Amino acid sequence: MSVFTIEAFLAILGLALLLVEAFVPQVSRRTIAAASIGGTALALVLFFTAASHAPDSLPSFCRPWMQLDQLALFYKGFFLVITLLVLWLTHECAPYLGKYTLEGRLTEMFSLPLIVCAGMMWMAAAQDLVTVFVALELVTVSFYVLVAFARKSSLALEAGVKYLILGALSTGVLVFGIAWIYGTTGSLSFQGIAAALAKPGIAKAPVLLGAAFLLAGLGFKVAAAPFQSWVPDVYQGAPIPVTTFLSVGSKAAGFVVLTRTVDALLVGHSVIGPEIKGLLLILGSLTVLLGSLPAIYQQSVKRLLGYSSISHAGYLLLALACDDSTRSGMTSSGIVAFYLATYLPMTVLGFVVLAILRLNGGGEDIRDFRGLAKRSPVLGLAMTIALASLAGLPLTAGFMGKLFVFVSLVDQAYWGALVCAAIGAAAGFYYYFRTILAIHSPETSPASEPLKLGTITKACTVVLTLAILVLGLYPKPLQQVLSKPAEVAAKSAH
């Protein structure tokens, strides 16, 4: 079975579940959820089988516009994992999500993530900007529905409108950039663009303008400054599973495209290479600061995680601006992938704890976390480790991700960006550990009942927590996986 067949299976399953709900409304939510989660789990198992003999598993008609290098396979597996976690989290949140939907039905919450996953997997393998655009719109349009899905919530409707308007604007900017790139380079494929930029006779000003619009359009997708203003409001208004998907899945999808684009723009002897690096350093530094500093004043943990997401996007942009890191054995694309792999368990774990508190009548304010360690020692410890990892505490996964970024900045002598990154990290320690302090503080209100966790919830919480610790203590296996695309990229650069 080919990887493309698995992706098509997910998209068809998502459409089938939508049709079943439309024409057979008596089907229970539990059946829809089981089909969605079971189908994604099956796709994940089949993916590891198909990936073992890639790229031969790619059908011939897909090869002109798709590729299956090691980086693409990594991100495809990444998207399957986060989709499975989001579907499970949606099932856990169903009791309170149903209160905000029409007739309490959640079919779209179980079917649209499958279509989003297929679109993100196609983005990871795209070889040209047309394929990127089509897959990106498939993902974005699905998110328009998911963000505003809680129709009875004014915050969700507001978030949906903001995301729709700004998303449509960013799409226009992206298409404008694609048009300029095609007009100046004569190609829409990443390989063709890289070959054109390596020629000294190409007109520099128009191709630089096209690259700037292209990066601006993609900057919205990854919440890069100055296109990050939508994040806190959308994250706060969207349902928790959707916020999780946006924070991890959508960000990773945007960065895999951004990685391919930057690799093409920064090819050896590129006429716009220095300008693109400078732009990435400026945007990355601004993104770190505009994500970290406002987070200091946040009282809502959900909004805090939104600003945190902006800050982490800044670190990833700074990593993209750096060349190969000999000390980590990875290129910038490998470092970005490693950072996202560490970002997944700690972010998902944070939203899982938020969801459990909501299910037990709690809120999203920092004050609602007071006494969590007493009410549920498992959740208290897990949330503490997740927040410490987001801050970059040593012996956690987040520390290793930030370490590789800082080492790359030092190796390239980007001292200004390094100072901004250090300021962001210092601010992060303040607002993350302020929440940790609340978790281990006594409750101000009368003692609440202990939180009861299901077996699957406990298992997922423990697995995510162990993933944070294992990646922090022993990151070598993941480095070795990501070193393969680094070697390929180094050869292609020469």
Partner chain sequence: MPEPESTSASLPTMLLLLPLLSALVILLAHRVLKGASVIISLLSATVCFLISLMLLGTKDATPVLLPFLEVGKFKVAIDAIIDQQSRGMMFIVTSIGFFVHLFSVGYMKEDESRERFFGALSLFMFSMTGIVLAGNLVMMFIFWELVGLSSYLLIGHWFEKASAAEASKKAFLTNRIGDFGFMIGILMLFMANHGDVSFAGLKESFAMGPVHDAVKIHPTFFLIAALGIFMGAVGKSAQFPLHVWLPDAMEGPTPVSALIHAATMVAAGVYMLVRCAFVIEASPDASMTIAWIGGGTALMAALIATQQNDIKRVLAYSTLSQLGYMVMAVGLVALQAGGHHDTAAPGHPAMFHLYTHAFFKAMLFLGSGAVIYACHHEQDIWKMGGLARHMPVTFVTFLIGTASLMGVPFITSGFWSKEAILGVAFEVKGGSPLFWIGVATALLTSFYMTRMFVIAFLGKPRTDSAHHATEAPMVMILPLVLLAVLTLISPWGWAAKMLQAMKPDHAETHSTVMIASIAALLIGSGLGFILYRGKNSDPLASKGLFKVFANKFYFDELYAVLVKVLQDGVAWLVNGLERIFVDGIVARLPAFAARRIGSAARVLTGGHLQGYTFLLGAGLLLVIYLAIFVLPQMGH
Given for the second form:
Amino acid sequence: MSVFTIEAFLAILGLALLLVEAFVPQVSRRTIAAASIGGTALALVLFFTAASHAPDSLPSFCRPWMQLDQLALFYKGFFLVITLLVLWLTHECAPYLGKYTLEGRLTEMFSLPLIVCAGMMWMAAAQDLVTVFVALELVTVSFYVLVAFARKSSLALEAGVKYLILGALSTGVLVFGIAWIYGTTGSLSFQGIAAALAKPGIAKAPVLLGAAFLLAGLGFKVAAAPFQSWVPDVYQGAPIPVTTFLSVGSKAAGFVVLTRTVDALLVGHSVIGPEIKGLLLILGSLTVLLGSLPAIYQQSVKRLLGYSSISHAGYLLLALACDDSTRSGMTSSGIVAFYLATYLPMTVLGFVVLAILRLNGGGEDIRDFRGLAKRSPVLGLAMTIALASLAGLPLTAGFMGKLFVFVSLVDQAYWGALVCAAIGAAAGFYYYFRTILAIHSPETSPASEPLKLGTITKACTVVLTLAILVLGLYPKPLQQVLSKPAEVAAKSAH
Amino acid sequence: MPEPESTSASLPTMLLLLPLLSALVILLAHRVLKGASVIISLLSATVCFLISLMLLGTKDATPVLLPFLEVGKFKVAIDAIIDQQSRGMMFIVTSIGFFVHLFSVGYMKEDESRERFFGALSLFMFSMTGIVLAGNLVMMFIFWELVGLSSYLLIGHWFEKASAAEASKKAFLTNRIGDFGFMIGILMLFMANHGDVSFAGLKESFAMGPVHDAVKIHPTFFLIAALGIFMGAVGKSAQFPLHVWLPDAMEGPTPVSALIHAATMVAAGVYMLVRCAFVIEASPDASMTIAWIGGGTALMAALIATQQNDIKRVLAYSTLSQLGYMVMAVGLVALQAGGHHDTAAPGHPAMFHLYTHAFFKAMLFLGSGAVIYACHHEQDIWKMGGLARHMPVTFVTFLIGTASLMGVPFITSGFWSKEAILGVAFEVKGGSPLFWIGVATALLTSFYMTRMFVIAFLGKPRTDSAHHATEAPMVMILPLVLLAVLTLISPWGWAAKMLQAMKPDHAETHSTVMIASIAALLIGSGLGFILYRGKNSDPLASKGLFKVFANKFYFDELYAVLVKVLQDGVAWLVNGLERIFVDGIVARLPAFAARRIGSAARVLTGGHLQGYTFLLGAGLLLVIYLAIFVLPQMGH
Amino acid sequence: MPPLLFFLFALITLGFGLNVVIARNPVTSALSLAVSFVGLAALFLSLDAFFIGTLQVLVYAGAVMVLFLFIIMLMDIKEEADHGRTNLAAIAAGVAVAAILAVQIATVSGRLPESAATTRSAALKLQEAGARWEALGSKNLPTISNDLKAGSLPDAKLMGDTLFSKYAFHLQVVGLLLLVGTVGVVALSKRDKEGSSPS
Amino acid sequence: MSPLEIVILLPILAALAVWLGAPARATSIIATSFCLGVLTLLCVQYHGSTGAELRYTHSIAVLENPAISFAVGADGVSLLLGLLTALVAFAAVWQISPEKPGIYHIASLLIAAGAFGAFLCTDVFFLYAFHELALIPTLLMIALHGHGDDEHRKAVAWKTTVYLGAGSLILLAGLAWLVLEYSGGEKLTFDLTALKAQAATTPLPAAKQASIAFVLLLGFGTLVSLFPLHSWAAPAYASAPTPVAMLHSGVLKKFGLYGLFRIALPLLPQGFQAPWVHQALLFMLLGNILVMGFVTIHQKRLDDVLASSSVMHMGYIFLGLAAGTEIALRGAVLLMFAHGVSIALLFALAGRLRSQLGTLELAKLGGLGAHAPVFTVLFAFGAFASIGLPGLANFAGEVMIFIGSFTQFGTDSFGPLQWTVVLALWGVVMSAVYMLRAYRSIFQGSASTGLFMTDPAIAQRVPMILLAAVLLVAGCCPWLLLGLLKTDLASVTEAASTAVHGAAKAAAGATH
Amino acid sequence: MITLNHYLIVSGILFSLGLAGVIARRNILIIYMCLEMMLSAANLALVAFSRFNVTQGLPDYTAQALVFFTITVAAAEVAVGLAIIVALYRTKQSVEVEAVTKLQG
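Got the form predicted on its own; could you also share the form predicted together with its partner chain?
After this comes the whole thing, all chains and molecules, with the earlier chain placed first.
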């Protein structure tokens, strides 16, 4: 099987669905949903069967700009999973989403994620900045459409406009950064950049200018401060499945690229290594604080999850800065990937619950969560565990991620960043637990009748909850997957 | 658990176990047992009395009864010292305990919760036995605290009465303050003697062991240690300045006053000081301090006693005064021994006075109990009078007690023991002021005892209740008589020897001492008789200095202010400061800061697109600035 | 390119660029942008990037600007409504940020070791390149090596070679991207049949 | 499978069962009594053991690098604290009245499970993790079912949660640091035994030890309410529903002390030897004893008195740890147990008082001794135990702590530690003041009008009598408990006692 | 002579101008034009760098390929962007930034 098969399959399926919708208008939404979900599931199955031998099948023409290391494979799997979940969530949300879209049509909501997924999967394997740029833009442009898709909702439209302008701005910054990095290192591929930076004679300031632009551009994608301001607004305005996709998929995609870029900028005895690390630490600390502290005030859970997403990006940036710390069994890129893997189930679970409440006529505010544990014990418990995990309580996935970050920070003696991380986490105890409190509160929300969940919904909820617990209690398999690159890298370094 | 070594361990074990069992059984099953509780308690007291009699004949031993704490080299066991001092004290405790039990059967007959009373009495017997037997300081401390508890329970027996509740609390707390010092003393001795706190070990160590030399190198250390130990005694034996609890303790039932607050527990301080004599001897400054505090207390209490109208309070202050006497004796003897302690010294004036005092003071208290009982719980002596006719037996025993207390020469036990103390004061270098204080106290003692006796027993009844008073029932009379017998026989050589009274055998008696004390007795009682004979009110009352006496030197008022200012005031202040500073700085300030910063940071997401683009631009500038102009300069 | 021409085109690019930013009328802005892009295209040409220069004119100055103008006309947008001072802060912020950024870039740009390079110092060696192309054997496209040897830069050909050999895949992805764009435009701008929104 | 694993997991499973609809009361009582039984048996079996190695070990690897495993194992100290947990948990779930919602039981079981896990795990990761299990149940219980008006108890709940959360983050940083420094080679390990082995072979430089020790002190200290990081504790206990107050103040709080004892002291002996750390600890624990002593005296309600006193008494245990001698450390462990039992008993009684009379205002109560003698006796047991009366459990611990601080005699014998003890002793007086004051105003004097209460029914007495009996037995026979602590402390004490003497010498040197 | 520096400065100024417009203007359409300007500035820098990074005697065409992609992507972005702006205009009758301030806090 060719390395492109799965991505191509997804992209073609996406386009095919659009065509079907265009030429066979009477086809039901359910069919399209089934096709896209089934297709993704199939792709996931294919991926897992093919993943083990994929690296060998890389054709020579794409070797300069593509690599299929363990990290790439992990992220590809990750993107498939999140896409599948998002599609399912879209299907779940269809009844209320349809109210805000043109003629209740949702075909693009089912087809575009497939294309986005393909784009993200390419990004995961990208080896040079051209590929990164093209794949990133495929994803970004699709997201412009997705965010604004429920355009009958003025909030969604507003979110779309904001995302559009700021996204385009960040694209400009990114390209400018690429230009300067290229200009100073003479290469667009990560390997070339790293090689150039290892030469001691290189002028630091221009490279740093390029790196600064590049980090700013990518920082926007991953919601790093001070480029985070769009996040709460867009998360709040966009339809729930899209927000989910943005907060997990898009962020992870941003971090793949950031990981690769930072690796290139830091590798070996890079002349600008210390500066980049310093920058990541400062940005990471700032991100944690600017994500956590304003979150204290949020009333909307959806917006809260936006801030939460910012603060988690901060931890991820801090993890990236601890490039030298490999004592915890993973490189910084491994830790980032691990963290994202833990971030996936808890965030998605949060959005799933939001979606279910929304479907039952509830709002998105904390007070709408009141009495949830009584209305649906399963959801109440699941959401409690998800929020506990987001807050980083031990025995949940979220803690494992944070633990690795903390250990790395301590290992590198980055005390300032550690303090910021701790402050952020402490504030997190407050704003995440507020929702937990509401969930278990005996007072009821405006809507108080028991929630009825479908079997699939229940199953998904349980699976996600179990994922949180399993990752928190038995992270060994995941870590083994992610620690391989370190060994490979170590081998290649010798 | 090591096997008790034959009889030397079995008797003390039983002495400890019996009252403990009795207390436990009453605690757990008094609902079922009802009146049987009384019998159980009485039975245990009786058996204890008998055992202590048996104990009188045993040889010296130090059996270990039970390991309590054992960590490495540090061992605290429940053990027992059986020597002259403990045998004698045990006899006092169990005999008076037995009498008081007996007396209480009558006295507490009508009380609704007499099971509780007898349970607490048993607990007290257990604790007191423990103190007497204690072979090491920690064990002494344990039972020290336990007697405090039983005293607390018994003083507060009628806890619905606010005054009783307050008095019990006061007693416990004051004792706690004493124990604070006691514990420090124990700790310092523990430290100095490398972990051995047994009396035997300490004594040896002070005599020739490592501590012997250390005393010379660190005199202050051992001064503080000795004073710490003494502080325990100050609390328990109600010495100045912790004496305030004892008079209030009279809120308890009278048998309790007789047993605990006259004869045994309050004397435990003296007992303990004599046990630790070697510690005090090691530090002359400590000895002097102790002697002076004892003397001061004796005089002060005697002065106060002259103006008290409550029969029990007079006796209470008298007890204080006599305890002061004993404490003074401890200090003086230590000063006299001054490091050349003769280990074979058979007697101790303080212990001897304790011994004699225990019997007659218990008798006086029980007598006053009988009087109170007869007068329908009337305690004011000015509302009695002429009781001699109605209560002949009580009258006689009371007379014997009073005479003993005043120290009527040659025939009363009090005379001999007081004489011994004054003799030491006379002999010791620098003891003469204390000697004269002792004489003055003796004079005052004669005066106030005469006063009380004259007012209560002689003359005519002043109230109906006094008029209709009748002799107490047999179970109450019997103990009085027995105590009177003991009082009379105890000073005599053969009895003192048999009962292990620790009578010091002085070769010479100083004539000065003899004359001074007889003169004091005569002047005191003469004045009392003249002043109060046939009076219906106190002629000295509210006259200048006497008002100060009547008001107990205003100690209660002073302490009330101290408690208010030093305790409640400081508590208020500390509480406020803690709220403001600790909580404020550690908790509320960061929370406030986080909220303010969070609130301020929301401006960054204020919803305006232009603001966002500006932020992006400014952020870009910041990142460039940091990357190019700041970080490279920082040097890594 | 002679310095004079460079400065001329730079001035056109920047001057009209400035006009985009300050013009009140969106139409003026759009047209200025088009002119600015033409100037930019000339600068591209001066850098021997003929293909890109052409593309710039065709795609940007042509297609994109037409799209902009079309939309402006469609919406019938006049001048920016005058909100008075409210904009002042934004303008000040914009100017400040831009000025600082420009200074930062200019400062750093001077520190680049190659910044003093000219087209002469970094001259293209077409003959050598031609020889190398020829030596590539089967991968050699004769038309490119011939041009090179003839001393002219076959810019479009080389571009094409890069795009269709090295970046063939990317080209398809970009195609997909354009398709997505098209789909998006359709999805977002199609009129609601209920006609709830007036135009 | 180790019996300890069953003990840890059973309450969690029981909580799950209650959540799924099992009869709450029966399930939780069965689960906790089973744990109690198992731990009692283990204690009996272990009693007198002198081997230093852990017993009943079992481990399941969770991660290979860093080496984290769900490893359980116990020595006397952990068994004793486990027993305490089981006792208090049993009492706590028993005394929950049947009409309360299931969350009472679930929260109690989860807190108990957290405590079990924290005491019985030998892996630093799980040791830490289990403690946090209690965070959400505590928050929910205080905020939703606590006492006081809505706003107040929510504020208290938040304060507690964020405070504890922040404290545990400091702790996490400290533990991470420790693990990083003591994991030999490239691989990290959270296994306590491995860390100890590494600490024994290649100890860290003293200055670094001191820094880590201080961070750990702050982290653990927050969880134990070490002055000045204590201000969450008193309001939390006063507001918490009875079972939570019992479990939290009685058991969970001991985690911080246990952690210091189990992790910090053995791994960083020289860290606590550093004069600045040592003296900072002495200063802070004196703050606990004296400041909180006065604060407690000032309190006007029984729950506030108990809550503040609980904070105060932590000072003594810290004193034992600070002294670090074998006697003092054992005393500290004994006192942990004793304090746990006594405060749980007192909170249980206060809870009953509140539910019967509706108020705990001391000024409004009075004379209850006449109506409810059994209740009074039980309260007296708790109160007198807590003021350190001999014959009840706390005394032995306290006296060992004091004595343990006075083990060295010489020219510099009266160092900061000894002065601290002298001042701490005054706290014993203060605790008598407030406890007797409370006892006096609740049970003695004349009964206030309208306040009438009866003795609890026989069934309701069970937990309280159990706790009181434990107090009595442990107080009269402390050797029973000491039999569990025969040799485990050797590694701690060897290192720590040299540490203390070093510190005393250094301090003396500084003053001269 | 015209150096690389000249081009870079022109590119930098153009980029800054664009940024100034993005921040200062209220009309979303003009903001969007300014964004295009920024993108073009980046392209100028790329092309200049590619010209002066002579590899094997020729300009580096990989960078120029990137410029090609940038232009293409920009075109697609403009299309989608304008569609969104049109949709906004249809609902709000305005293309000024004040029309989108509902989401905040």
